[in-house]
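Below you'll find only one chain, the form predicted on its own, shown as structure tokens.
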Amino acid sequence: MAFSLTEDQTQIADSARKLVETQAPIARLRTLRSQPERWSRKCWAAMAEAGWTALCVQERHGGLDLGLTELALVAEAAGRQLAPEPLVSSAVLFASAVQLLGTHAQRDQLLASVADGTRIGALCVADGGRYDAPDRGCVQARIVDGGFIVDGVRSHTLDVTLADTLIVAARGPNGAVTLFVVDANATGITRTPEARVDGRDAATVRFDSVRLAPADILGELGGGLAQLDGALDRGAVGVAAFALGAATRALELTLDYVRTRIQFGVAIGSFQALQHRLAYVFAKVELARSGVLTASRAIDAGAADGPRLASMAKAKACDALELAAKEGIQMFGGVGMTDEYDIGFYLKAHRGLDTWLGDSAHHRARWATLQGY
């Protein structure tokens, strides 16, 4: 495979890092956290309006039928500045969901507004912990007079505040899952913000008598987590993007800091010692690159090995970022523990974008299996 990008998606490359520059610098983020929507809608705006929103959806639903390579690369500018907004969630996550499984009515109602931004989709399929078992939970759905009534409660949710519409999993009773599309404003649902360390839109979802009809199965009727696969897959290369997008950056703070900072009278980047460190998180981030854009392609290509690179990609990406942050945050010393410096915001994010669809673990056990070991 030719790691290289063609003229088209360099040119998407560019102009996203751009956009985020000059959007989204990292520096907002401090006054962000302290806001009731941790996100900013004039730059949602102009992420849509960019056409990041329509990336991945079909043309004759709004989209421009790109694929996940070209997701891939603005979710890399995204992640470059820590970018809160609900890209993998909705232009990702939900819009691959809706439509992989939805019918044609679905995805005429939902997938244009996702295309163009004034719709935003998110999943609320399993707790936000571990991922050990995504499909454990207390949600369940009654079948009442033809219909459903869903009870239950969902905890540590990733950009449920701010969506308009959510993929619910809930289990019926004989204990199959299935899948919903639920307006998130809808009667019976309460959104409760958390507060997370890497000061990401999070929220428990509760769910108290919400009532559903059978036209808003999303597949088949107890289909399972196993119908989300491809979109879960997709999700996952959206996430690691972000995180080799956040990688690269650290490292680039890092470099830009150790070539400054002077200790016994020479900068400390002539140190040695640190060079072959630092020259190790090169190495791992670019390994993640390579990840990140052979899983993208593999999925855009329909290749069977797509999911198990997708894993491979999660956890490369994840990784590198830990390592570029906590390298990092040693070579910056004590100063890079204070909110004065943006190198310990690239740390906090690891630590949700790690667990966010399954962390480091649980991909490299994935992958395992996948690969027949």
Contents of the next structure:
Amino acid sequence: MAFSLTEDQTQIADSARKLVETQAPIARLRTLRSQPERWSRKCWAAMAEAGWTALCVQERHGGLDLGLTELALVAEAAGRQLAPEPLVSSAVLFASAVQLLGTHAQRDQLLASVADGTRIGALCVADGGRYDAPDRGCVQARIVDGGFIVDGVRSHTLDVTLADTLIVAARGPNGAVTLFVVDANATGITRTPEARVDGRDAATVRFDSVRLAPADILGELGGGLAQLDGALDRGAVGVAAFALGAATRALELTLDYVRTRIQFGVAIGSFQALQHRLAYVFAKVELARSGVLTASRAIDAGAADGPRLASMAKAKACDALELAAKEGIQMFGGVGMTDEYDIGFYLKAHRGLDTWLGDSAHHRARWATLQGY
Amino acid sequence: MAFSLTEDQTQIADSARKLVETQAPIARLRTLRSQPERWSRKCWAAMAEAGWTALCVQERHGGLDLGLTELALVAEAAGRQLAPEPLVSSAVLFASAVQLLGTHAQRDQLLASVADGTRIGALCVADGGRYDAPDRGCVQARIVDGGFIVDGVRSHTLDVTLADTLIVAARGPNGAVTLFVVDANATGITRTPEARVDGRDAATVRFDSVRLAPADILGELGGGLAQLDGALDRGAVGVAAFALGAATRALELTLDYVRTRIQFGVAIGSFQALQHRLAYVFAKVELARSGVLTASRAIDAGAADGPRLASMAKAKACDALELAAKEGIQMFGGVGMTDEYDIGFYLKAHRGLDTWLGDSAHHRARWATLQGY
Amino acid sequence: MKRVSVPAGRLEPRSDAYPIVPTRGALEMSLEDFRAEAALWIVENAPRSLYGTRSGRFDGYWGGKKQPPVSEDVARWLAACVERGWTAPDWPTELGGGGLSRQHTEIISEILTELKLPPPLVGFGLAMIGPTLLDFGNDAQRAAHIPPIVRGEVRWCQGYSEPGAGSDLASLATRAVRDGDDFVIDGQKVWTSHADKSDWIFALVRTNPDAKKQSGITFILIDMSTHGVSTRPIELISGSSPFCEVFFENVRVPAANVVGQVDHGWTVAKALLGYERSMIGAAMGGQLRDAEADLVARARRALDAPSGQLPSALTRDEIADLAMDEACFNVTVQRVIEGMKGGKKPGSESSILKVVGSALKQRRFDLAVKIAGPESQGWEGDAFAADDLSLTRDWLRSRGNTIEGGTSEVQLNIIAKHVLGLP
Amino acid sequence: MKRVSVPAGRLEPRSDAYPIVPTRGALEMSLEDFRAEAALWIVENAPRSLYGTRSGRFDGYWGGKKQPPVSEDVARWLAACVERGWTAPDWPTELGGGGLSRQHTEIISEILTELKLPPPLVGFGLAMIGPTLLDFGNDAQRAAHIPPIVRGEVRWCQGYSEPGAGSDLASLATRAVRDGDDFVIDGQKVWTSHADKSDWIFALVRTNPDAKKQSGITFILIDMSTHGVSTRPIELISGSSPFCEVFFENVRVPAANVVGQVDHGWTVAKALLGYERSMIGAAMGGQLRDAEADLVARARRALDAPSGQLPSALTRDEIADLAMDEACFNVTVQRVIEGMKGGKKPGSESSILKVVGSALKQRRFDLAVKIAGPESQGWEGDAFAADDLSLTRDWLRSRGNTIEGGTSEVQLNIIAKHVLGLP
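Hand over the structure of the form predicted together with its partner chain; the form predicted on its own is what we had up.
The complete assembly is shown below, putting the previous chain first.
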């Protein structure tokens, strides 16, 4: 397997980074967090314009039909500045779910607009945001008049407030879970935004007698949450790439700081104890980079170990971010604790990224299961 | 609870350390390891002379009736030089088991000689030395003619080769485990010495139709291994104190070395990365010391949390020793890897101490169980 | 801790007045007699509403002109103690103290803890600048500042750290230039707790820019209402905080406010840092209590396991490991306290308290957020339980524990050099 | 790796002789044609008994006068390759090499790996001193030493480290004093692998005691049979080892044996260390393979769980975490190899290989002994399974991984300064 980037890929990565640095610098977060819309539609349009939303969509639906390898490059760029736009939710999780499970009609109807960024899709499938124990039956579907009536509440659902279309999991009377594609503005749906530590868009979604038709089913009736595994694996790699970018950037910020912060007459970066710890952070980040590289390529190649490697990438990238952010704050010292400096954002971001789609412990257990032990 | 030592205790600790330094320096291990007897009877006599073997025995049986607090002081001293004499086996585990479970006759018969060191007692109760899953039924007892016939093999049993009396656990036909006091030289018992990484005395004990009488039962017929819990808790504190002494000494050796080893024109102990790691080792050792102090006092006071604190002391002291030994070897560098230097003995000792009476993970799980979660 | 030995049935305050036992005799009594008598006096004088209101070591009224007592009972409790000299029981009576010994003071404190009563007054005046002035101040300074501290009339804050002088405190740059009978001060302090609520600040300023580092620093007392002093609160990653920046612009301070000698303030500063350290170290123990129970309760909620063995062996293992370390740490704190009781210097084990205690606190909250999972992502609002919202904040705030009051790196340097004797 | 493209049915050696294809034409062929032809030649010439005998990268015959080949087939295989110049395919033909390119050499190596055939010859002659002499030696030195290396007649060892010069190699003290046409050498080397089995040693000696550190060091070749050279094997905590101490007492060595200039041996030494590092880094990947399967198998034995989910969630978690890190590490190794393929310098990620690889190996064995419990306590004898006995030794030996070949501390220093750009 080749891990070095092709020329095209290098160009995608470079221009993605430029786009993020100019249009989506981390300083934005300070403005966005006090606004009703937690991400910028203008910035999203620029990302879509650059093709980010089309990367994982097939050409026949207006996509670029590249793959996770390329998506990981732009997600990494976005992660460097913690851009809160719903890239992974819409362009990976939603797009993949529709592509993998959708009927021709559903794909024709949904994917083109996802690819050009005009439609925001998001998942609403895990009760309380717990992907490690995703369904406790908080949302239920009854069959009435050949259709469905959905009721319930699902809290801590990411990227739904500004979404146009949701994929909702609902438990039927027989206990089996069915997936539905639902208009986010349908009658009976209320989205109450939540204020999260990472400042990202999330909401509690309430379903009050929401009426759905058989044509809204995604995948099989009662097919269960496992149908989403393929999409979730892709999402996990997307999150991992985002976390990898964040970890890389947190380390860079810290390196810049310790090179210039003077105490005891010298730059604190000259202290060996800090040097060794930073070298260790660097090693963890580079290992995580290898994880993202191999997971994205394996899934693109349809390799059997794709799911396992996706779990690895997710766990290792989030762990690297946690370490980089914590060491960063410690080495920034007092100012690292202040809201004025950016390094704290990376720790806050880790909280959200780690729990999203299952935390590191969950993915280690999953790896073990997939390896048969 | 008072943690500072009384004058008497200080004196016990001081003279114990002197005894070990003069009569049982670590250099002995190099000679002992190539000899059939893995510890020195002369040194044992000196320890007995100093009252070590009598510390935990009641006065009416010729003991000093002090307690684990004092025993921990001498065990710590012994641990500093990794003295392989069967102090914990005989003077703690065996003595406590007889004291806690024995009939008057058994106590009268056994304890005086244990207290004066002329009798070596040892446990032979855990199959394969696994105290975390102590009985898989390798040793069985049949009832014949109002007595018992014991058969089976128990490997990895510590301190039995030179023992005079054993406490053996055997599973009866109904599945219940009974403890017996057995003459180690009884007909049908074969002890095949094992060569261990820590050089300590251990053997595979084979029972071939060993005949025992009802009077040999310790505790209740079919009373189970749990009867030994009180003795094992005391033993765990003894092992913890020994490990604490070893950890303390391993750290001292390392500190001495890094203060004098010159590289790049300076003592390597002046490198901040090593300094911080050594300070961390020091902290772990001091925390472990607190653990041993509180566990020994709690058990002496008959406190309800004695068992839990014994588990804590065992886990934390062994963990501290592991860290101190590993960091020691690393900081000694190449010579730390050679058999010529003593630091390696401490890592080898950890292997044996950690597994004996259940490893750290076992004791953490036990703590959680005792705390009700 | 010794139980308070008061007659049975007397732990509740009585409504009828009880004659005040004259303090003067205390030094002649046995300590046990003093304990009984002090307990009686406290039971008589502490307002009923204050019982059980103390939870942490720093609970209590901080005094000063800017923050009045939160209730009349708090004011009454303060007044009673001031009257008796018991806001500072071991300070000289002529300055408003109680004229007692350290041991008497400790007994009073034990009784208050036992009864969960807040001390009548807390703060940097009593804990830091007061002892400093008693040791280093001149008569005029003591007479001017100690009585208002004892009476809770003036609240103090500490102006040490600067943006360029954190771990390397001696590199501070706030300048004080002599001008007649005054010094004129320009510069900035940072991490000044409650500066916005304080009346006076004791500060380190550089009086000799040419001298090397520690020399050329002066310890000076500054009235915060002086023209040119301003403060700005600091917002942390965990939200608002007691910390402030303090700015000095052309601030005129009488030279008489210098404590100790000009250019030799470092000696004073170091002594004061000693008081601060012992405060932080001792406080650390208390903050760790109940971590295990809290984590187990969280795990039971998160894992839907209201009783029995937790279904996650990993979580069990991590909680037990942390609980063991905390138990060992708490014993270590006790060893230190016990070791110092005879008036001896603390043993080498005291050096680890700050670095271990702060790391344990971080581990506690790291583990808590891991257990809480998505419930640990809240910031505000009602989508998250109040308890979980404070967890998020506490977790973020705990990152500061290894930085404030001497970073762990500085502590490890100190252990390596001064305890382990490394070069 | 590309599969060897040889005609089906031709992977087994044929008993009838196959005409040797002249090597001379290789440089004119396409690489694919060369691959096919090389595979055919190897299949014809490698003795059947050697197939499948290669497991690690250093398997193979080490040459020299003191250790004859272990079998006639090993000798025959060596002779065939020597004849063709394929013990050193990319060295000059006039010195006994094959005159091929790096790419051709890589192809030959790939074919051997594919067929699990050992290389005809391995060792420090081919890997270290040979390349060094080709780069820095004079014609006489090359003519004298390269052909015996290529033919496996002389085995070399490396005399760098000294008791006082480990991480700080430049502080070495073995002295070489000029006396007529000779140098007289006194001193001691340590950690010299296989010194007792080697014929020659290349060593660093101090020729100018007054010069500072790196200056004043000379790189010299010493015949181990010279009077005054002696060796002593080193016993490790894990048991016997290939390492030796080497003592020089009044050893006379011709000045003509100096490689490069007198007092300027450091340049030569550094280049050679480069060859060594790349050897160790690449070897690290291979040693980690199968860790997960081995650990799972051990856990199944220890936990009596022959199939299904392991009953210990802790053990599962730890194995999975290690397996993930190892997988990421192995990909990192591939990234480095891939990155260097175009002849480019290795990327910054290569700096972590040694420190991460050695730590992972330690973690692997630490976890293994933890899982094995009491079965990990064996030293020798039959109370323990052979597999468990080697575990104990491997576990102890792994502590050396973070020390040898540049300690982790030195590696971290290098990463911090040269990769992260810290001051």
